[in-house]
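First, one chain by itself: the form predicted on its own, in structure tokens.
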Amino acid sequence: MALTDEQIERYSRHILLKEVGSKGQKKLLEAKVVIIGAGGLGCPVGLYLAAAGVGTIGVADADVVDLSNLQRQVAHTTADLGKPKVESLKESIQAINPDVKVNTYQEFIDSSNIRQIIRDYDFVIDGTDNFAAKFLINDACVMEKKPFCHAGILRFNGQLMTYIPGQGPCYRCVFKEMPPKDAIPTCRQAGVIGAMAGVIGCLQAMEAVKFITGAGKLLVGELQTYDGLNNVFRKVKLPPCNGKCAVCGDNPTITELVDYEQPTCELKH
């Protein structure tokens, strides 16, 4: 495909990277990512990958914008407040891009529909907040062999990883159980700076322009944290795959998915 004179214009500080260029943006825009969650970290990944000429963009999300949201999920406005989540996010991504196309299902995402959205697309973004649904899209990801970046929020801390079918640890290989419940407080209950879900977020959709561009070295096997109230980064090296993750590993006894409680993906980021 030939980059059309409005296309060279609108990316061409793309273009001049050299990791990018016309070959990298191009590839951008042949491509589709599905967000799991229109919500913090939702948001701003979808803002950033409709101006970085990602062609196809899914949202996934049952949920509607309520005041409480507008702290920290910036593609959402007052005038939104009652409106379908995806439907938001999707005239916000159009409003910066036209271009983009923008599938929407308003609906909850659980194992009898995650892989059949999740199939369509080349990298899948966690946005969600609970535990049941960040073990849910591990385990459709891996069974899919669709590649994905984990992200969570909580108070002033964020953290992300990156998986990539056959080169590193699947979520599950690092957090192999569900926490008991209600071990770990939620955003609602404990809070989280509007902030942290721009930062993380926008360090999503720079995990998924890399992999689609092929620039760069992905969060792969390893864990990078943020300490937003000491303003400190870190990086963990994760443990290597070992072949005996239960669902990513050389005999899985995960095989098909399962919802560990309902609704399983209260998406609140």
Second form
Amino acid sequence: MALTDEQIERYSRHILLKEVGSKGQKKLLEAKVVIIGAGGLGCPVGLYLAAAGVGTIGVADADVVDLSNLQRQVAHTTADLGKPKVESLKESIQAINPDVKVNTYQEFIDSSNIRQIIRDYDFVIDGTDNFAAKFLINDACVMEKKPFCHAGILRFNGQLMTYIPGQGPCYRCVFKEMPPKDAIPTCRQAGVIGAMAGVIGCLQAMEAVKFITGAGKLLVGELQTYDGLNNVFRKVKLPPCNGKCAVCGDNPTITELVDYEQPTCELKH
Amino acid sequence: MAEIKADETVDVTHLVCPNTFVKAKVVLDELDEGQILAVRLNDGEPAQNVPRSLKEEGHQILSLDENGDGTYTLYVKKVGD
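Would you mind giving the form predicted together with the partner chain, to go alongside the form predicted on its own above?
In what comes next, the whole complex appears, and the chain from above leads the way.
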């Protein structure tokens, strides 16, 4: 595939980079990334991957746009209130870059559908806001041998890490199992600064772009944390998988996906 | 100097910086190591910037010849993959 003159101009700032060049840009154009959650994290990830020319972007979310989302979910506008988030994000993506093919999945992601959905993609973005979904995404990615980037945000804090099959610990190696109910407040209860979603979402987009182009080093075996109040970025070294992980270890006890109960306050009907 | 035989040519006289270099780089990316690209470019900024940027990427500048019509032809040898 040769780049057209229009593509050469659109992606010139990428092509200028030694680490990307036209070869890296072609890889981006051929890449497929699925974003689970079209909210605070999923919006900036979708916008930046669209601008970067990622050829196929999947977007999964069951929700519709709510007024309280607009403080941080920057791909949705006031005119989108009540619209499915996957449709709203798709429109924003295509307004930026009509070359991008967008697949939408307007459904709750659970054990019955997640493996089927992620199977078609090269990289998975966890843009969800609850632990049940995060463990589900991790376990499904381990089972399907899919690389993914986890992230979470709360108040003025954010964190992310990347899992590459066979190269480092998975989310469950690090966090083991669901925290007890109500041990950790959700964004809905505790609040989150809007720009935090942008900072961490952009870092997730950066991980996806580096994975696709092969540039630089990924956050494998490391947890990046950001404390926005004190302007502190930290990288916490994670222990490698010790072989005892319930899902990615040598003798996994989790071989089928399970749906954890989500605290009811997180479900909006 | 003996005539240089180019494996590929590209004309960037219709472009402005940085697209002059970007276009040259895209064409060069398709060549194999050791092959030679001839780039036709305008006097001024392009004639200054394009050879410098290609050199920064590790390629070998062979010559920059004046064509007598306000344009130059830059011969560059691809280094590395």
